[in-house]
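Given as structure tokens, the chain that follows is alone and in the form predicted on its own.
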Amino acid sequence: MAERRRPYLREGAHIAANVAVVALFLFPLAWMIIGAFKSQADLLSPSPVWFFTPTLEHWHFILDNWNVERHLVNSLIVSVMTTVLTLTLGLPAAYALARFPIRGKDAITFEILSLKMIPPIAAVVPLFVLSRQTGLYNTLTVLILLNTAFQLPFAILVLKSFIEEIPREIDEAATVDGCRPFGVLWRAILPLSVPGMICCAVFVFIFSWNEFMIANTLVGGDLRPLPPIVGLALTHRGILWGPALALGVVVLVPVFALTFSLSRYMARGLTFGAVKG
């Protein structure tokens, strides 16, 4: 009897552990979304307020005072252009590392990985000086170029792993049909890499969308993207918790929409090559 119950107990413990982990990650998001619709008095109440009348006062505040629409457009421009540029440069580099007998390939791969380990805060001062000297300071171009530079190692390594899972016989068949290396990449490898590219694009978009340090240092005024705007919640009278939470929801919605709309491709991309025939 005890042996029959053991699988059910194990499955119940597994489900309970999964629910606990999901609740741990969802609680801050739920608290932020609910708090964005609470009044300032309910937010600052010493005891938790579970039942309240929803209000839009914080949403009106950020729309009237923080020019959220303009900063939202800036974030979209920077993130989309960074994603396109990163994939455009990353796919040929990943294809070359995955397919061609390049001398010192392992060392090159390690160097690319080491670039990803550089924390942005360690490079922000030289980048600030360099952007002033090149005339790119306080432009969206500098954010697109630097985000691309920081995300390119990640894209190359991810796409390289996807391309390595594609059988080399496909390259050979395309070569027999008269394709040169670029033709093989364009006609044979690229269509088969679409799930991996979409998966990589989602992560690059999210990383660029959430980038704070460089955006807060190298651009100002109306050219700032959304993340640095949360600093406006720090005032001499205290923290404006309601507008900060409302802005957090604005930052979160595009990422959630993109992730859920492309979840089917992300699942295929993340499991691509997991089972080899």
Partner chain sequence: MTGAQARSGRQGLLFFAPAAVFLLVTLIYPLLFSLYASFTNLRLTSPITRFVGFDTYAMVLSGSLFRSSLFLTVIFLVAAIALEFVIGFALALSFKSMRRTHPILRALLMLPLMATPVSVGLIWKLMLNSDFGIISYAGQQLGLGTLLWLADPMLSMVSVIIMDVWQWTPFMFLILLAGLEGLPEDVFEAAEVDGSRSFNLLWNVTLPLMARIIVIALAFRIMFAIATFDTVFVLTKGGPARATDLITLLIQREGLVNLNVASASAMSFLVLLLVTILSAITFKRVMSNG
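Would you generate the structure of this protein in the form predicted together with its partner chain, following the form predicted on its own above?
What comes next is one chain alone, with no partners or other molecules.
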């Protein structure tokens, strides 16, 4: 009996250690969520307050003063439209790279990857100048177009890696049935790419939802999505901690809901399909 119990004990300790590490990583998030319900005095107490009466004052503040629902809608419009546009452009492109004998295909794939590697800040300064010249400055359209531009290289590479795993016999069967290349894409590849599309959609949605730099630079006032609004809490006279945390939590809710419910689709997306997850 003793011989059998020992591995169980060790396994138990091992699991406990791993759970503890995960808890350590989650603590900052939990601390923020708790903080959003603390009174100003509890938040600014020099020793951490663990037990307190929850208050909704910061939530009322951000609803009354910062028009949160309006910026939330902006964020939703930008992220949903970006996701739709990215997949619409990305799927045919990925299909082309995965299935057709295009000359210089490896070079094209590498160029697409290089585009993703460009730090967005390098593009933001010229985009600031050009969007003013084209009249797109301060519109939601410019955010949708640019988020799509930033996410499209990622989407093409991930979708390509998924399409490459669909057996070519499927294409051939569809061709024999009289489908032309567009029909093959629509009737055979599209339905079989659903896991890849979900993977892509989750990442594209979250990345454009999280995007701060272009949103903070190219739109202002009522058109801003949520992340730049957090900047309102960082005033010159100090930080409005309560509202800042409440807003920080609002931004995180859809991200966490998506990550949590769709995490099994997401592993592949982390490396553009370079590592099969």
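Numbering follows the first chain given and starts at 1. Whichever C-alpha set is largest while still superposing within 1.5 Å between the two forms counts as the rigid core. In this text the structure is predicted, and so the values were computed from the model without any measurement.
Novice: Would you mind giving the Cα movement of residue 18 between these two forms in Å, after fitting on the rigid core?
Specialist: Its alpha carbon moves by 2.7 Å.
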